[in-house]
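The chain below stands alone and is given in structure tokens; this is the form predicted on its own.
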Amino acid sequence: MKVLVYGSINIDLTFMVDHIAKAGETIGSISIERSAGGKGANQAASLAKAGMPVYLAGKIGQDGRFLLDLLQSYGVNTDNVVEYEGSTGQALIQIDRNKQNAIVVYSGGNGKITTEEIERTIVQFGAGDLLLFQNEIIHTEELMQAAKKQGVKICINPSPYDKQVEALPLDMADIFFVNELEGMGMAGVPADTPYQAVMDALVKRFPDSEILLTAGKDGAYYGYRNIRERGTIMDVPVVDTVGAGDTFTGYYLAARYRNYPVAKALDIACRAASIAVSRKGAMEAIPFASEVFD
């Protein structure tokens, strides 16, 4: 099985602050750091670090060439990343003293992907392969239709969750990865709904899809028809939560690729995410397979 990640590729600018800036407020930053990011790139890196054959497709400007060098060093195939005359996607990240974050994203190349580029890429994949994408690029419905035509399984991480997600033919998805807020939004339940009830609502809405729900310190949940499983996190000091969900996604898929049962795959993915949040950064914080697998 090959995994195609068609997704966002960003340059992250991270500011360490005392607290997240409020409307109209100007605050100082303790430090600033430029690094690789974007949910697509992060998930591709997680899959590659976990030992999966992974192919990344997307769009960058000349300012993003260093991102490709880094991704290739992890083993990501970037042949389907297109360079154009414009800016790479940018993410401005604030991280406060409690390790919580707020993120502002400029789409850059992520918003310049064409349907022709999608068609040219997707024909390289077929039955038995997997497409993973997020809600940080355009033409996602066309991407889903092209993948289904090729017999490729569809895995959606609907982040950020918005009306654009609900406009997609979501019943085509084979697998969903959602966090608490995304899961509650898609399930149409109140914010204080228990995770198991959220999962039940999601499974009822998408009876033919596997659902992975990440819940921070409460670990992760799995639902498919009448099957329910749960994974637990490791107790670690939290340094940076950016990229934790992307780490989980890559390692869960890699564990299943290695034929681990769902319950074990959940624990492996939670372990990888726990290691990631104990380190600074996003992509660079993702552990390698030797640190995670038994």
Second form
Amino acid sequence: MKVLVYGSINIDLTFMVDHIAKAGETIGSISIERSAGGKGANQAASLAKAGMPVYLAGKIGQDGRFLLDLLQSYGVNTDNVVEYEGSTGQALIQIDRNKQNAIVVYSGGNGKITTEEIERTIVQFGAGDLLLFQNEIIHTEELMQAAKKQGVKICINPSPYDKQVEALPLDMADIFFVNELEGMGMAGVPADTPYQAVMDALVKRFPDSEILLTAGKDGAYYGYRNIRERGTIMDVPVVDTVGAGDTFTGYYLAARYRNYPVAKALDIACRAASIAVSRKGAMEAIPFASEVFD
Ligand code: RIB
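Please move on to the form predicted together with alpha-D-ribofuranose, as the form predicted on its own is already shown.
Full assembly next; the chain just shown is listed first.
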């Protein structure tokens, strides 16, 4: 099985601040870091660090070449990442003293992907392969239709969750990875609904899809038809939670690919995400397989 991640590739600019800036306010930053990110690139890096053969497709500008070097050093195949005359996606991240974050994303190349590029890429994959994408790129419906035509399984991380997500033919998804906000949005339940109830509502809405729901300190939940499983996180000092969900996604899929049962795969993915939050940055904080697998 080959995994194709069609997704965003970003340069993350992270400001450590006392509190997230309010409207009209100018605040100082304790530090600034430029690092590798983008949900697509992070998830591809997580899969590769976990030992999976993974192919990343997307679009960057010249300013993003260093991201490809890094991804390739992890073993990610980047042959389907196109370079164009413009800027790579950028994420402006504020992390406050409580490790809460706020992120502003400029789409850059992620918003310049064409349907021709999608067609050219997807024909390289077929039955038994898996497509994983997020909501930080354009033409996701065309991507889903092209994947279906090829017999490729579809895995969606609908992040960030917005109206565009609901316009997609979501019933075509084989697997969903959602966080609590995305899960509640898609389940159509009020905030503060208990996770098990969110999961039940998601399973009811998507009876043919496997659902992975990440829940921060509460770990992660799995639901498919009448099957329910749960994974727990490790107690670690939290430094930076950006990219924790991406780490979880890559490690969960990699563990399943290694034929670990769902419950064990959940624990492995939670362990990987726990290690990631104890380190700075998104992509570079993702642990390697030797740190995670027994
Ligand atoms: O999921 C984390 C990522 O979201 C960051 O790396 C940032 O680039 C944004 O896309």
